[in-house]
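Below, in structure tokens: the form predicted together with its partner chain, a single chain.
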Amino acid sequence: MSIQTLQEGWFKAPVGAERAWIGIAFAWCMVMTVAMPYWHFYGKQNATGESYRVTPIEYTQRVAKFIETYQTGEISGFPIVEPPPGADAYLQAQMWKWTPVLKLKKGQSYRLHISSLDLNHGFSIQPVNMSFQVLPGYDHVLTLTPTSAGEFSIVCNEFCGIGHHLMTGRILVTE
């Protein structure tokens, strides 16, 4: 009974169905063991967690160079910007905008920067429904490559105030 206390020889292996369910689980724990090294090295959906350290005013340099090298329109407001595939690509998270609105090619690959000035910030990519963590003070590098074209909406899922839910940017992506 497992409110009382025991007595020697309490200790016995295992049998029967009980040993068998160890073994299974264990063997199920495996299973789930390789599989994200094996995704790491063969999938293509990896959050590498690629970073440096940089401070706001540097990000907001680079952002500007950024913008002011490869904008190629206007929307709202927000300049929208076309980096060639292969560059670097660079966005901004303040309280409560994404800068700038980005326009990609399907099937091409960038190294989309992303940091904040301020507060921790969500990036999630809607409706395709990948999410990462934006930090002040770290550059995070994602190696993105988009695979369906069309509009897709940036929403911050960290809480960052109370404008949080209005914190919504664009990315434009063409065949």
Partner chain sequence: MATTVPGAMPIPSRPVKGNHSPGEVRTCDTTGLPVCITAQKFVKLHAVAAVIFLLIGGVGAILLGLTRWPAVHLLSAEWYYRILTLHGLNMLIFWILNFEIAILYFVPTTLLNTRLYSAGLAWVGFILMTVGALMVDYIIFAGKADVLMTSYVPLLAHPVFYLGIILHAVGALIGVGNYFGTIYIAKRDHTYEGSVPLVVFGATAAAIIAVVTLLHGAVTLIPTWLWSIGLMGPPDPGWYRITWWGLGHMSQQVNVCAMVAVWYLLATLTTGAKPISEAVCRGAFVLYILFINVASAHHILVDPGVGASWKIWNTSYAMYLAVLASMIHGFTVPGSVEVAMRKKGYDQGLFGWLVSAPWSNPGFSGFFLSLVIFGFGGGITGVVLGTQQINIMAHNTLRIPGHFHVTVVGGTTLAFMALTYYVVPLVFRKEFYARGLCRLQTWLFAAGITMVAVGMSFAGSYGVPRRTWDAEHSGATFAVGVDPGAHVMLGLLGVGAIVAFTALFLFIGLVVAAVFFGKSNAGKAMEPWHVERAVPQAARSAHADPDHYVPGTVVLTGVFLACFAVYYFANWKWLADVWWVR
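Having seen the form predicted together with its partner chain, the form predicted alone:
Chain alone follows, minus partners and molecules.
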């Protein structure tokens, strides 16, 4: 196959319905260009928080100290940790588990630190519509205020390997 020059008059300008559809597509692109930043700042749906660089070793040490300080029990080999209201809470993502199980109080705010030790993971609280990407090397800090009591599942919504379907955790919210 060889490269050939185009023949004279090959391009035909759009007319009629084709021109209308191009205009509609362009107008929709302009609407979305304005809507996305607006929704980020005023939609109250996107989690904007702080992020800090951290090594996996440093973060593991923080989580271990957090567990040692506030552990109240154990479920299936995972520590249950109940920090005081307003405190920093730590959650660690690692193939294929979330550690520890957090026990929080309804209506109280917590600074939730999340980091991954190995791969990119997704942090999603079910059945709440919350989703966040957790990257290794970063301590992501989110302000979390539970509004209802119950048991909430944490799932990884970013494929992280063969045991991805097992990567679940828990947040227990009490009155």
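Numbering follows the first chain given and starts at 1. Between two forms, the rigid core is the largest collection of C-alphas that superpose within 1.5 Å. Predicted model, so just to flag it, every value in this text is computed and none were measured.
By the 2 angstroms cut-off, has the C-alpha of A20 moved between the two forms once the rigid core is superposed? Shift at A20: 2 Å or more after core fit.
Please state whether T69 has a C-alpha shift of 2 Å or more between the two forms, with the rigid core used for the fit. No; that C-alpha moves by less than 2 Å between the two forms.
CA of M36, rigid core aligned, shift of 2 Å or more between the two forms: Yes; that C-alpha moves by at least 2 Å between the two forms.
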